[in-house]
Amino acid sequence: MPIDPTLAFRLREVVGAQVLVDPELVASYTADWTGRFRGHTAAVVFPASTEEAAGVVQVCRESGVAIVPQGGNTGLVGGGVPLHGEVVLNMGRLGGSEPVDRAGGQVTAGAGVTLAGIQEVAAESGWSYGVDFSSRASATTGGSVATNAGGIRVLRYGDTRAQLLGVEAVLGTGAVISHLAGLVKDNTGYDLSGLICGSEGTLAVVTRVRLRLVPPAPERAAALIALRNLDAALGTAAVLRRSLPQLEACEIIFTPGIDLVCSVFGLRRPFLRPSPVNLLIEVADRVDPTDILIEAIGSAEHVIDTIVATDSPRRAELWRYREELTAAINTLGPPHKLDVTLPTTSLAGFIDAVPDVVSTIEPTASTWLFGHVGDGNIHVNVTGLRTDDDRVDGAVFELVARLGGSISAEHGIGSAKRRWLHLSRSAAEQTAFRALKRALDPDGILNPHVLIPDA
């Protein structure tokens, strides 16, 4: 689909040469991850800083053609690629940081900033980022604001909604708003940051964020515990919970995923004696709490086996386990991937139904469950579907609803899941969502296709 040479001419007096219009150049960034959602666009625009974002958007509205925000790509949900061929913002050359506030613990930084980079900027200034998850290396600070990235430490530290003290970004309208001072009080009227965190880029593009830092706990340790059955690690879960203040991920991993990561991998398995479910937890702490984890673990009942972990080396390989199961599952075809959240009396009921609920929908899939036990999140990955059969995406929700969860646990819901969002989210939420974006998108060029259900 070539680019119309005006609207070209137009982007190229705003960024420069940094518009890409070849085809075999652009292909990297009309799909997604997973491989399942691919789209096309005439072209991805790169600027580098706040003012070309702004002129980036102004042309497009002028023009009539749509954006879409992107950053590391790392979406797993159709979000963040250009579907309906819109033109593809990618933000990766907004990256720096200003310097860390060393006293009020906060750091300024682009939109391009990957996640692993402010974890090393926040642990030079000796202070630490409280979100964390596997695509840290790609995944940009940008992408998480607009999705309200979650992770492994939500359980201790919340959600990227909970570190974020402001942002400056651009409307759809091309102006931008600007709110970096960082004040952690400052009851001036509506948290435009928080509204515009999650919202997948249908209302800003995030140029910066202003982030909050955790104090550091440098001393830490790991366990994978082998349990008898669900029940079992559900209840371990709840005691780690209440007795472990230091607990910062507790995940939930089932042997055939274990299984099928040392089969991709060469991985030697963990226990002799494989177990049906496995808790992967980690605790950290300005003191050594070893002894503590092992304490708490010692007071659980139904423990069949456990490994301990405490250098680093080690800790890198119980954790392998678990951030190599989105790889592995990848391997076996692009996969239908329902990031959902159930209540805590919920979880047993629905972590037991769902292979059922695949299974009767296409006895050939394969179900792979693992996620966040600790927050109720639960990551439901079916293989062996077509990536446009939705069949077991919509009875997956309708289960999830009818037992008081969220259809969407952390990725947002991108185009994936836009048609069910009436199973979270009520007709007149659904209203106020579509108001919100009149008022900062008048004329709904910014990812128009995502999140919002058409009226």
The other form holds:
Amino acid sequence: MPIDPTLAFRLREVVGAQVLVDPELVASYTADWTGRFRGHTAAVVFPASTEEAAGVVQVCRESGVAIVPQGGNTGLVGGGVPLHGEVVLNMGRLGGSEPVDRAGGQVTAGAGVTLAGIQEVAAESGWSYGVDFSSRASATTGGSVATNAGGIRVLRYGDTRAQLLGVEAVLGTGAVISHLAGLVKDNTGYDLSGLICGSEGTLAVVTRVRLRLVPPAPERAAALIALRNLDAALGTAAVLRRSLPQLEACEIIFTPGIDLVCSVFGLRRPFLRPSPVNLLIEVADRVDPTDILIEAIGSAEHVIDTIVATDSPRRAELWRYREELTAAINTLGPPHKLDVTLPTTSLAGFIDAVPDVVSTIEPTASTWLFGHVGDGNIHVNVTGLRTDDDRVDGAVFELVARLGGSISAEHGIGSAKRRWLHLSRSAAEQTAFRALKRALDPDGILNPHVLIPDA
Ligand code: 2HG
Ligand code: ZN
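What would the structure be for the form predicted together with (2R)-2-hydroxypentanedioic acid, rather than the form predicted alone?
The next block holds the full complex; its first chain is the one shown before.
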């Protein structure tokens, strides 16, 4: 639908020419990367400052137009695409980081700075950033705060919320809140930054973030470990977590996934003797951790084979078996992505049961399992389903809930999971969610179709 000329005029008063309305130009901002979520919009707006973002929110509020805030558009639950014709507020122009506070180990960055950008700024100043995940080159800090992104280092440094010392953000009222002093101790009432983190653009549009950095651990070693069976893999993961304080990543990959990555990207199979399940781990320290890593793996039982990589190119080769999985699976058609987390005690039962749950509903569908086993987070990808057929999604989420898990570990609820929020959040919690939403976004213009189910 073409944009209302008055709205276009008013948006241009705020951001100048930075309003896209041409249907061909807006198209790339209206679908997610996997192709599962496709929407439409009359306009994509690119503010360059907090003031401009606030101006856009104000105009949309006065015009009764809903907004979808968008960062790098790397989300996987349909939370950053305009599925209901919302105006897209793309934060990519809010770049730039302030100089790192080298003594305090903190940095303030614009919402549009990529995760890789923050990692680079941190490294240049002798620090490191505690969050990492495979879409680092495109994902933005604003998006990762809005979704409380997790990734591969959560077991060592925690999720994005654990790095967050403050945000600057535009509320649904158009008011700006700015809390960027970076005080580590700051007990002055409600933690609005922590609340906005993970709120998926429903309460506020994040424009700047204050992040804690961590001491660098430049000496690294990675290992791909082939294991006899799932119990052996989970047991080994537990042993390694206990015996290796330097453990930074502990990922699980099943051999069908490795085979798929190898065939899509022409990689060599890592092991001569195939094993059903593999762990990919990485340790990082100030001194070379290779011997400690090898000793720890040596003490684990049921290991069939191990490849250890110390230099950066060989570590990157091992990581390709894990990080290319998302792209490899996408070559089979848009997958259903069911990112879930389970208590340690029910993880094995879940992994065993989930392929049957899927095939009972859709015998021709394929189930792909992988993820951050070190923190209980399993990515269940299902291919061979229609994008709008969510029977499998519901059945898997119900299994997760029965086993005491959460229907979203790190990707958020978005639009994909909101009808199942009740499986992880009580009625009283949802009532509180709605009250918070009304307080910070009284007209309901900020991402109104994600996270919170319709009453
Ligand atoms: C990862 O861990 C991301 O690689 C994506 O969270 C997971 O593709 C997925 O389902
Ligand atoms: Zn993940």
